Every structure is written in structure tokens, then in C-alpha cells.
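Here's a solo chain for you in C-alpha cells, the form predicted alone.
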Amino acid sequence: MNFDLSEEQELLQETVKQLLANELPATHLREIFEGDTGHDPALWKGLVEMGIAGLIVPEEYGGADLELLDLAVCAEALGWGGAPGPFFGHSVACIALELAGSEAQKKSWLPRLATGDAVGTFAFGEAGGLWNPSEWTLVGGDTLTGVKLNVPTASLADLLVVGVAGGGLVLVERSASGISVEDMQGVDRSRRIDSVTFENTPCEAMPGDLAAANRVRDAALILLAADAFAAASKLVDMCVEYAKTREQFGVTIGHFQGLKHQLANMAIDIEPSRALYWYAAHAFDHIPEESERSAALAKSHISDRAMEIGRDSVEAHGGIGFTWECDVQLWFKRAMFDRAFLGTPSLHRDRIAQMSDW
């Protein structure tokens, strides 16, 4: 048995990594990070153009009708190349209709979406931490009233996916009356999140159920897995490089002892993990009584992971580590986003024990 990824899954992957290679230098990264929109048109139509926006979209609608590991490679090849944009939000919009949305919902937006003529995000964040669909509190009908925290590019957003009270969710539209969005100044400048203010904002109830919605909510966490596990295996690769160029006491520091064993750590740390991302993305497409444990569970762990690369990858490129001319950092907050954002890993952690009956 194979348990390797398909030939058209690396080709995929190694196709958004070189097309990333060619537009999205680290100058023109940190052009973005330095901006306010987090966002790159350009590099955005090119990969529409590759079909990214609609990869995971049926085929009756336009898309691909691809899996969640298949999105998930993306992901991964999206992250390791610090792309900024409106992919994450967008993808899981697309998951949100197919899964929760009625057929005049997804006649009217999937096609659109899916050649990017469209963009489209999910709010489910609010404040005091409540992210699961069991906790959210704003009331759902004909309008909304309320606030929405940590939205991904609502900014770009033509189309919002709301989680409300119940487990519910509805569409907005982003040229509805009564909406307000204001940059919240997130610690990833390459992935913008915003907070978004409904004043009686006209809202179309979607017909999925608390199950729908916490079906969304796990492929949003294999996702930020993915892109997590993709943050520390670049930051993995910077510390190897450095270490291969920068010289102390007439040689490079990789042949420093201590140095070697810490990227060797490193690299033991990140590498097997990979597994548990796509475990849980064929789990949700191929055995559902386990995704959303093990969705909780990739996110959980390499989340962790990532974030104690990134401290290591800091430490090893010294003193210069610490600034914000290294170009460590963007991958670093990268890691720091992904491991914050939908809940901690100690959050899921407990959401796993409770599942575990522990």
C-alpha cells in the first residue's frame, strides 16, 4: 500500500512552489508584509489562473471537485512560499456552501468563487476567545447585529460566511448596508485580519446545521496545519542554509557540534508530523467518525511544533535572529498565526480529551 501522496498531488504542490519562486521573492514578501493589505493582485489572478480558487469546488459548479488533500498540499506549498492573499479565507467559504449551503446558495456563488471572480472568507472568531461553533452567541435571522474578530481579508471579501448562534451559519454580502471592517494589525502582515461590525446587515440563513458548521471548522484546521507544518519546514531549510554561509572563527558555523544537533533536532521535530496533516485531510473526505478528532489533533501538535522551530530558528541564526531585517520572522509570526488562530493547541487539546473520554 501506498501511503505517499499521487503524482498529481506533487505536481500540484511543486507547480504553486515554483510559481511562487518566480513572483514572490522574500523583497517583494516583505513589500507585502510591510503594507497594509497583506494581499498581492497579481500573484492572486496567477494562481486563479491555476484553478486554486475553485480546486476544492464540485465540478457541476465550475471547480475541480478535488479533496481536502488535495487543498491541503496547496496549502502547504502556499505556505512554505510565505504567500500573502486571501486563499485560507476563501477556501474555507468554498467548503462552508458545499457542506452547509442550500442549491440556490451554491448556483449563485460556487461558480463564481471558483474562477475568482468572487472572493469569499468566513467569520467565526468573537471575543473572549469563543471559536467553535458551539460557543458562538451573535443571533442569526433576516439581519445581524454584532461583531466578528480575527476574519481572514475581509477587506477582499465579496462574500462572508457567519457563523451565529446554535451552530448556524449565514451569508453577507460584503456590499450589504450596515457593515464596517477595520484592520486588527495581526502579527502575520501577509495574511490580513480584520474586525467586522454588522448593524442590522441584511443576512441569508444558509440550511446547514451545527454539524455542517463543525465540519467547516475542521478543514479550517487541517489547513492551518498544513501551513504551519509548511512554516517550519522553511524556517528547517533557512537555518540549514545559514548555517552552510555564515562563518565564526574562520568556519561556517555548520561544523559547530551544538549548532548541528539543534538543526538535526529541528528537522526530527517538524518532519514526521507531516502525516498527521494528511491523516486528517483523507480522514474528512474518507472516514468522517475520525476527522474531527484528528483534525483537532494536527492542529494541535504541529502548531506546537511550528512555534518551537520558529524560537529555535531565531537562536540559530543569532544575534541577527532577532531583527527585523532576517527574514526569519516572516515565518516565524507565520507559525505564530497558525497556532493561534481557530484556538490554541491547548484549547483542541482539551476538545481531544473530551472526545477520548479522558
Second form
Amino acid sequence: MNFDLSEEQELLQETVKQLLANELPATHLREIFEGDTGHDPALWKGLVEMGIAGLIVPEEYGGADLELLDLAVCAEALGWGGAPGPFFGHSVACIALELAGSEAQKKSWLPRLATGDAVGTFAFGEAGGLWNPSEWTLVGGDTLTGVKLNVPTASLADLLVVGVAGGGLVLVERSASGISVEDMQGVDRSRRIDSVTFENTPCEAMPGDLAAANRVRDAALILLAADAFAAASKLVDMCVEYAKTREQFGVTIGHFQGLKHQLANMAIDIEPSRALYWYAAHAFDHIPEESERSAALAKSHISDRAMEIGRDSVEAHGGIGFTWECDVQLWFKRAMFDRAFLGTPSLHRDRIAQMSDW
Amino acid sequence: MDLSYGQEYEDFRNEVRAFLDANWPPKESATDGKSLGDIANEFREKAVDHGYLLRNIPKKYGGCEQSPDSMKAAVITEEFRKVHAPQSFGGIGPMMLVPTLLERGEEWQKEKFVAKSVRGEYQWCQGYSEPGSGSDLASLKTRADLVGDEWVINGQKIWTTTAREADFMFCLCRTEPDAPKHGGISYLLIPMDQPGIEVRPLKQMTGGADFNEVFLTDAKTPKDWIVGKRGEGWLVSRTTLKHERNGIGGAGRNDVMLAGLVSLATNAVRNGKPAIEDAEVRRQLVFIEGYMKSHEYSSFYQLTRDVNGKEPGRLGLMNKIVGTNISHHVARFALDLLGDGGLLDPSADDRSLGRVPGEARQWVTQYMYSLGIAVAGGTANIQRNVVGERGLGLPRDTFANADRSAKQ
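Pass me the form predicted in complex with the partner chain as well; I've looked at the form predicted alone already.
Once more the chain from above appears, this time first in line as the rest of the complex follows.
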């Protein structure tokens, strides 16, 4: 029995955190958050140089060939630092190529994605809250005509992995004809979402089937769970720091048991769930029979917890917590993204119930 | 990560299984005319001889003195549980007093008490809380005065589980009335069967009486029945409370509790259909499972840390309250599923916390008990203080601080 991160994983997580601590102070994060693109090319370059872009890309295609758990602990570190940009969409696109791509497609794209020379993302969502591969309606073929919604950082991508009716996946180059990308003005300004409209846009089918698309979704759910864990932990940390410095009635407010207990409850609610996303990430690569259910459980449970902690964090800060100026909103909105993206917790609880033997 | 136990421990598991195959359940010819208790005890002795029970108790005090190995301990518990074989005696003596004696007791005390306590021959009760001293335990007033060769004890203890059955009480008494609060307490062992002790059952809200009040009026115990020195009782008691907190938060019962809820939902009716088919009911079961699995996997993590000699971080301070929060979720949802069953009083046979509940009245007991366990062994609010102060580094409570500065 060994249910703990390896030294390498701890080091990886620490290195990412350190990079963000140096390159992404709160003032800079806010500039990006409030900027036009939600992206800082220099920061992304720094992450790429660390190897983040090709972390789980197989070695033969120029990646580090690590596992989903390694990627997920990076996602936690990035979420903790509030990292903006294409990490999430890019990672899921890499996983999709690996799981569903043909040899030629892998050869063509993975080496470029692994080095960050190309950026990927994935287009799964459709109007009506249709996220799951079995629900997709966009008709595949040689060309695509229709709309995908809530596509993460599409404006930064060179390659889109698009879900089509029947649970298939197709590749679309951003430079292809007939594509228009529009910023949907998402709530999390650090990870923008776009609508992508296709009109007779050339595409290339991937050989992977519905099962492969479901696997890709599960990987994305686990990355969201890791990010939500980070957002919640960061919020708890911010509240604790505030409680140690803010004074009222002549003492720091952390002395007051009402607040102390609220903060303790927040920590008690989130801390054990780190093991839930670890387990789901581990199961993704090693316990296939539990993989789908564990991913859904981690996403639904942790993103729900993170939102509740977001609420509590505003309350714990008092009036300042409700302002644009206070950093609570940055991670609160991350939690909102993680909760809604790929379907709300109740949607996944329904799926889990369906997968249960009761 | 590797969730298997590895070859060494799988070999050990096979060894344990072979032992159980041969010894439990015992062959009928070997049990003729013996009581169930005697049969179980005979089995336990064999298990001790093989190194499976009383592993952390030195041989000279009746254990088998194995080097600490949390993984082996986990394997043994799993395998014994599978075939319903008797495990070590539980209860407050083996779980709380014995570890304290092993760590802090005099040699003669260990010789006299340990072997018999771990075999259930001596029953113990804990004299800590008093009517006026709950969370602020160190304010306790029960007084012990040394008169000749005896301590003479006067006062009252409360919430005393198993006081009616106990042979002895381990008890915190004020022996140094002039010393500061925490420094004036001693840890005494007191025989229960004497005229100076009166035990009155304390009826709890379920209607049962699992607790007692204990009145000590010139109760007596020998001068050397003290663990640690005079005035060190508070420190000695910390050893014991730590063991109780570890015991209460375990994730072991989660699976059976969830199965119990599923069974309840299968039999309950909502909108003319089995409740288990109702979408909200199904979501709620998954909601609770999210907490349970988090707790269970966190226990894997803590076991790993323990095996590697590392601290589990703030998670280690949360086990009790995480466990009791889950119990509350389970019980609250059960009450919802019970519907009209929630109008019923606990049945006369089931007013104590025992097996996994089946019928409505047992779930009502379970619901009420989920409140009790949130209080026992340090109330949920005290746990929140611990997490807030030691886990998050928030400032200590001003009033408690003023008290403790004298002690530390």
C-alpha cells in the first residue's frame, strides 16, 4: 500500500508552484484576468519550458510520458497559483490524440503539442447542456457545420478536438476555412470560453470510438476536480491569512470562535477530498473498472465543496470579500468554472447512480 | 502509487487465512459444553500465540510483542472481519488505559493490570468529565487527599460509560489544590467495588442508559495507585485522550452504513415507487458517498504516511469530526427516507448503538446516537478549535490561553 505522491511528483508540484510564485504575483494575475485575452504568452512559455505541455505525451512523440496523476497534481499547483491560459484545453487535446488518434495524427500533432509549438483544445459542449459524448449532435463527416459552446481558450488554439454525433472525435485546424470563434464572456476571466461556429469546415475523423471519447471526458473531469481542490484550498488559505491580520475590537478576528469555527469547517470540508481526486487519477491509469465512476465522483464532490467554500470565503472576508478588488473573486470564479464545466454535480451524480449496482 | 499491499503482505495475508481456516469457526468436537465466551477466548489465545492479536503488548504482560506494522495490523483486521472471528477485546480499558499504562505506568502497575485488562478480565471505566467540567476538563473539582497510605476521594464524575460493569476506574482528581489548574491534577486508579462509590445510570435521549453518574464519597484507593507523579495527571491523561480520538474517527463502518442506506431506500416508498428509483434519493446517496470515499482514501494516505514515519499534516487532526459529520449525513438522510417511521420511539431492545440499523426504530436510535458521538471524546466544537488553532494556525482562544499560560 502506497497512497502518497512520489518524491518526483512532490517536486513537480513544488516546481510549478514556485514558478507561479515568481512569475505570477497577484497584481500580474489581475492584469491578465482583466485583460483582453486572459493569456500571458511569457508565462505559458515558462510552463512549456518546464515540460508542462507534453507531460503525458508518450515519449516516442517527444513527451515526458507521465500519468494522469502527474498531470493532475500539476493542475492542482496551477489552480493554486490561479494560472491563466491554455493548460486545461491543451492537456485534454493531448489526451484525446493519444487515446483516439490514428498513428498519422499522433505523429503529425503530438510532437508539436508536446513542445508547445502548437496549442490544442477540445470542443465538447453543445447548447442545452449537452456535454457527454453520447449526447453530441454536431454531425461529423468530411466537413462540419454547426456550433460548439464553452470551448476553453479556443482563441489561443491551433488545433481543436471536436466531439460529433455518435461519440466520435474529429480534428479541426484553427486555420481551416469557415471557423469563427467568439469570446462567450465567461465568468472565469483566467480561462476564457469561446463559442466556435463551423460552416463547411474541413475536418479529419479520429478512429477512436465512443469509449475513447468517454475516457477523454473522464480525464477532463479529474483535471477539473484537481483545480477545484486547489481553488478551495487557496480560498481557505486566503481566509486564514485575513483572519490573522484583520483587527476588530482590538484583536485579530481569528481570535473569535465564530470565525475560527467557520474556517475550520471549510478546511474539514475540503482537505479529505484531495485523496478523492488522487484516487480518481490513479484509477484512470491503473483501475479501469473504477475509472469512470471515480472521475465523476471526484468532479461532483470536489467542485461542489469548492463552491460552498467560495461562498464562505466571501462571508469570512466581510464587505471586502464582495468587491472586485479582493482576490477572493479570482478563485471563487475558478470554482464556478470547475463546477459548471462538463456538467454540474447533479448531472454527474445521476450518472454515478446509473453506474451503481443499486 | 500502489494500492496493493505488495507480495510480502499478501504472503502474510495467506498465512493469516490459513490460521483462520484451521481455527475459526472451531470444530464442533472442540466446543462441546463450552460457553460462547470461552470458545472465543480460546481462539484469542491461539491468535496471540501466532502473533495476530495483542501485537503491541509486551510478552511479559500477556501480549505477543510484535514490531509495529500498520500494514500487518490492517491485513489481520480485514481477514478476521471477513470470517467474523473474534478480535481483541475492545472497550475503554484496552483502548485507553492500557496504552497509557504502557507509556507512563510503574512496572508493578503494568504487571498487575495489563494482562487481565487486555483479556477483558478487568473492566474499566473513565473518570474524567464532571458536571461542571466538560470541554474545560482541567477545571475539574473531584478531590483526592492523601490520608496515611490511602487517597480519600470526594466528588462526582459523569458520562461514565461501563461504570456499572467496571472493576476499576482511571480517574482525574485534584490533589494539589494550591497548584495552578492543570498542574494540580493526578491520575488515580480506583477500585469500584467499595462503599464510597455509588453509580447511577444516566438515561440518554434514546431511552437507554449507556452512561452513568459516579458519586465518590470518601472513596479510597492505595497511595501508590497513581500513574505518573502527583500533579502530572493532566499530561498522563493526554496520552489517553489521543487514543480515544484515534478510535472514534475510523472509516471502517462507511461501507456497511452506505449499504444500510441503500437497503432502507429500497424498502421505502416515494411517490408510489421504491425510493431507490427516485432521482433525488439517488443523488443524495452519491452525495454521501463523496464524503465517505474522501474519508476512506484519506485513511489510505494516513496509513502510508504512518508506515513511512511521516506526519499526515492537518488531515490527522480532522479524523474525528470528518467521521462524525459523515454519521450525521447518513442518519439525517435515513430519517428522511423513514418518513412516518421518524415518528417512532427507539425500540426497547435497541436504545444503544450497536449493529447497522435495519428497521425504522433502529434508525431512530442511530440518528440520536449520531448526535452523541459528535460530543463524546471531545465535542465537535472543541474539534473545530483544534483544527483552527493547531491545523490552520489561528490564534488560541484568549480565555483558554490565560488558563494555560500557568501550566506551560
